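The chain that follows stands alone, in the form predicted on its own, written as structure tokens.
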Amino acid sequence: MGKRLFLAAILMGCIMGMEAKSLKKAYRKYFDIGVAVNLRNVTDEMQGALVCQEFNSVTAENAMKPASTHPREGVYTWEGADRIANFCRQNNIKMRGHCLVWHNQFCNWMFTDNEGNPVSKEVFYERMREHIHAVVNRYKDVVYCWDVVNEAIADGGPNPYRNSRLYKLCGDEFIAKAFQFAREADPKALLFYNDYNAIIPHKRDNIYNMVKKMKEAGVPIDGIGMQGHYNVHWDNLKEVDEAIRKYSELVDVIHITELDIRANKDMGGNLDFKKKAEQAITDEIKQKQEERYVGLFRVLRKHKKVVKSVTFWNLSDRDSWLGTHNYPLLFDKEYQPKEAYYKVKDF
């Protein structure tokens, strides 16, 4: 089928009310199938139709992050987040909120006063609470869960916590405060801690210990988000299985929040120095990617009692934060389904 014919067929089916077999339909007895979107995905008619056909959960890739919504004190920029939220409202798609507190793309103005001097953590908490309440309340009608704190655990070293500006000012208390403020703003929302490389044993254990400590102290962490940035050369599905089992000792719900399987050998948040490196997508790489997706979804289906949502991080290779050449998703740069799409869908 031609590169536009596939999308045109989806659009026509949506107009006529015809529901084709899709990812969300194939997995309706297992878990939600989600996608992270940008503004182009929800304003282009055919891309929007693809989102509506295949997915029943949407995450705003960047538009709801702190720096995007609250760039300066007293200044909110809602346009991008509003457009994505309105797309979901109009199409009856629920949203995962992402994210309220992250050391990257954060409201760095919260750390200083008007003269650039550091503020106390009490002032910082007042600002953080105001931000969380404003964002959560604006979208609570369509957002059913939030990644409240993102990537607060270090990749290695003696201190389990990332030595971020947040941690330097507040220690791990900022995590507890963020969840407290989110629960105040929406008592009904599911609240998640979210991180990458959450299957790697040492980081998995540090995430587990942090969540256990917080929950024992009464911090309202409802679930754990396992980001899922893998590569075609990785095949340790046992680590995925073990991580889900371990986290399910603490929480009743786990989401795979940012799934992609890239062609190079990076994992997790590593990408900058290889993002622009060209590489040939051989038949061998395509086959490996199919095998990795099939194996991963086999494990996730086995854990359907606790895994309640699986979100692909971007709609197509064209949109991917990893770069088109990394070939990471089920839809290629022309929004056409790969063989991996059919393998995942037709299990």
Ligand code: G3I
The other form holds:
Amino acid sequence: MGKRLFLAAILMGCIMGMEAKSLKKAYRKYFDIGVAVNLRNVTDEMQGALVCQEFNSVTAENAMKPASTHPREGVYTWEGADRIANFCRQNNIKMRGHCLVWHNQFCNWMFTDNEGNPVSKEVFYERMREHIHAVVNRYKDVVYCWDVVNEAIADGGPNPYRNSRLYKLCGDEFIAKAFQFAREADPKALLFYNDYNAIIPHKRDNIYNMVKKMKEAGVPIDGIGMQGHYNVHWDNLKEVDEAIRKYSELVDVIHITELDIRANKDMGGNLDFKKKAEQAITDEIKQKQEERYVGLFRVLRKHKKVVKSVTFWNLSDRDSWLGTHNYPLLFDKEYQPKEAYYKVKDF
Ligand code: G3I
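So the form predicted on its own is up there; where is the form predicted in complex with this ligand?
Complete assembly follows, chain above in first position.
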């Protein structure tokens, strides 16, 4: 379908209250199909229409993170998060909350007092608790689940935990506290531990052991978020399958929370932006990407009892945190569906 025709069809569908067959419709018997959005995606008419047409779950890419909502003690900046939440309220789309506690884009002021001296663990927990209650309460009508703790497990090395400022101050206790505070704030929300490279056996086992230990101690972890920042060069279906099987021994719900399949050879949630060199997309890479997406969704459909949501990390290649030239999503930089879109939808 030509660009104009595709966009016109979306707008017509929204105006008439009808929808062309879309990703969310194709997958309605399997799992929710979500997308991470920035402000432009929900304020631009055409992009907003595309979100409504294709997706039934939305994650704020950055707007609900601690650094965005709570930059200083006693100062909350809700504007970006409110605009995305209001878009979802108006269009009846549920939200995945992202995220409450992370070593990155966090409230670094929580670690020090007015003079810049380190605070005690107790003071830190009081601040973290207040933050979690404020955010969770504000959006509890539209956010049905939260990534409570993000990326607390290390990529390698002898210590399974990431040696973050959080870990240095609190050990792994901050994980338990964060989940307890989130459960207090909204007993109905589903609470997730979320991480990248969650299919790599060493890290997968460390995530598994941590969640197991926490759950045995009564920490309210409901689900595991497998981020899914993959690349086209890695045939990882076996690893995806094994990770889902393993995690489902512990939890009833698994979400793929941050899916993209990039053209370069990096993977995971970190990116050395110096590596973001331009690269032409060859037919071979395009084809590999289609194969990866098709194979991945086949595995995910097989696990529909436990995989309840699959969220793409960004709407189009233009919006991707990886850059246009990594070509990682189903919609291109003109918001046009790629061949991979049709192959994922028409299975
Ligand atoms: O807001 C500032 C803006 O004021 C400034 O002008 C601009 C100049 O660079 O930067 C803006 O901040 C950027 C922010 O995104 C908002 O666009 C930061 O530099 C940039 O580092 C930040 O990147 C985000 C990244 O998390 C931070 O680690 C990406 O957009 C976001 O997609 C990414 O998302 C993470 C998930 O939350 C967790 N899992 C990994 C995933 C990918 O890294």
